[in-house]
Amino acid sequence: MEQTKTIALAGNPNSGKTTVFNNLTGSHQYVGNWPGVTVEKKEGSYHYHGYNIKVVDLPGVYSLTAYSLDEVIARNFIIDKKPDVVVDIVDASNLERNLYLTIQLIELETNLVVALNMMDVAKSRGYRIEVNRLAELLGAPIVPIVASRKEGTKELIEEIGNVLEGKVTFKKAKLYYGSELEEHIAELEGLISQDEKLSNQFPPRWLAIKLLEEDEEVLQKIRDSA
């Protein structure tokens, strides 16, 4: 009997996320709406090594700061549903903008695979990306792809499988915010870690950062769970 695993596709608008979704799922797709809202929700599936892989295409967002409905939907799905793998589709020709979302996914302690898309565009602009070095810095496996030509799709599926099977051991990256902020983050993180309910629901460091940001959506979640 096949095991069902869930992966979520995240990425900036125009990163090629929809094309990656189509490449992975083919005709096995379902389009509906996210519960309670009119935002389109796309789901699909594929089979790999005895797994039934459910693919959820999250709304395209630039961050997970919950300033928009799309950001709230994407962030809540990752926090509440805890997908087995999050695939972050990154535009290789616009790394600086795209990696902001990547860092936030890392802070959420997701099992992350980075699909480095549009490698052909990056190359045509004269960019040279040291993929292995970037993977080390991010603490996540990276698969170079050109989704528009289905290049790298097989490798991406294999890397997702490796993460699902526990074959990938990357040291999680940690963004350093400076001594003053880190002191406050550590203090809050320690308090959160003592609360079993909170620390099971949220990664303590991520929650500490959100509290310092006075993220209203997170503050409300904490009030609701009290």
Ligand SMILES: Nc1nc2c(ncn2[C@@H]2O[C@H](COP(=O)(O)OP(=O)(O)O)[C@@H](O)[C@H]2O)c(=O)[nH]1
The other form holds:
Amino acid sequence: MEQTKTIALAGNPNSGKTTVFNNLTGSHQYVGNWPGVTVEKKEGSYHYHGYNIKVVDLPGVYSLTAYSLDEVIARNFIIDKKPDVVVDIVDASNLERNLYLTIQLIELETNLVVALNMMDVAKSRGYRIEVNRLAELLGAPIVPIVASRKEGTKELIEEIGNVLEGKVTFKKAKLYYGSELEEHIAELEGLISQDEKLSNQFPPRWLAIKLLEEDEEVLQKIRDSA
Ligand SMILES: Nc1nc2c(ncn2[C@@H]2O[C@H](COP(=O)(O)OP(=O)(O)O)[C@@H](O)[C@H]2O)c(=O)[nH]1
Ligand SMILES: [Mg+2]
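Please move on to the form predicted in complex with the named molecule, as the form predicted on its own is already shown.
Once more the chain from above appears, this time first in line as the rest of the complex follows.
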């Protein structure tokens, strides 16, 4: 029996998510809706080293706050379904804006693989990205790709496989919010960690940050689970 694994594709709108999805899954795809809403949900699959890998294309988002339905769908999928790997499609020609989402995926403690897409555009603009240094800073493997030309697809599939097979050790990266905020984050994180139910459901540091942001959707989740 083949073992099934689930990977989710995350990324800003127009980062090349659909192109990567097509490269990975070929014709093995189907389209439905996210439960309860009329937002399109695309799923597909491919095989690798005896795994059946289910690929879920998350809605394109700039962030994982709770300001739009798309953001809530993407974030709840990651929290509730806990995909084995999240592939973050990053537009290399718009690195600064795209890394905002990457940081949030890191805070959600996902097993992250960054697909650094649009390398052709980045090059034509004269950008030189130090991929190894960036990977070190993010604590996640990075695969440069040009999805529209299918370049890097094989390498991306291999890197996803490496993470699935536990061949990649994550050095947890942490965005530092400054001493004053960190003090409050630590205090809340400590309290959350003592609550088994909450800390099994959410990464404690992430939850602490969301509580400080007074994220209404997260507050409601906590009220519901109390
Ligand atoms: N030049 C270039 N164009 C790309 C690349 N990847 C995707 N595209 C194009 O960028 C546009 C947006 O891609 P799409 O996959 O629809 O993005 P999505 O909104 O994230 O699903 C399409 O016209 C793609 O053909 C790439 O690596 N280089
Ligand atoms: Mg798309």
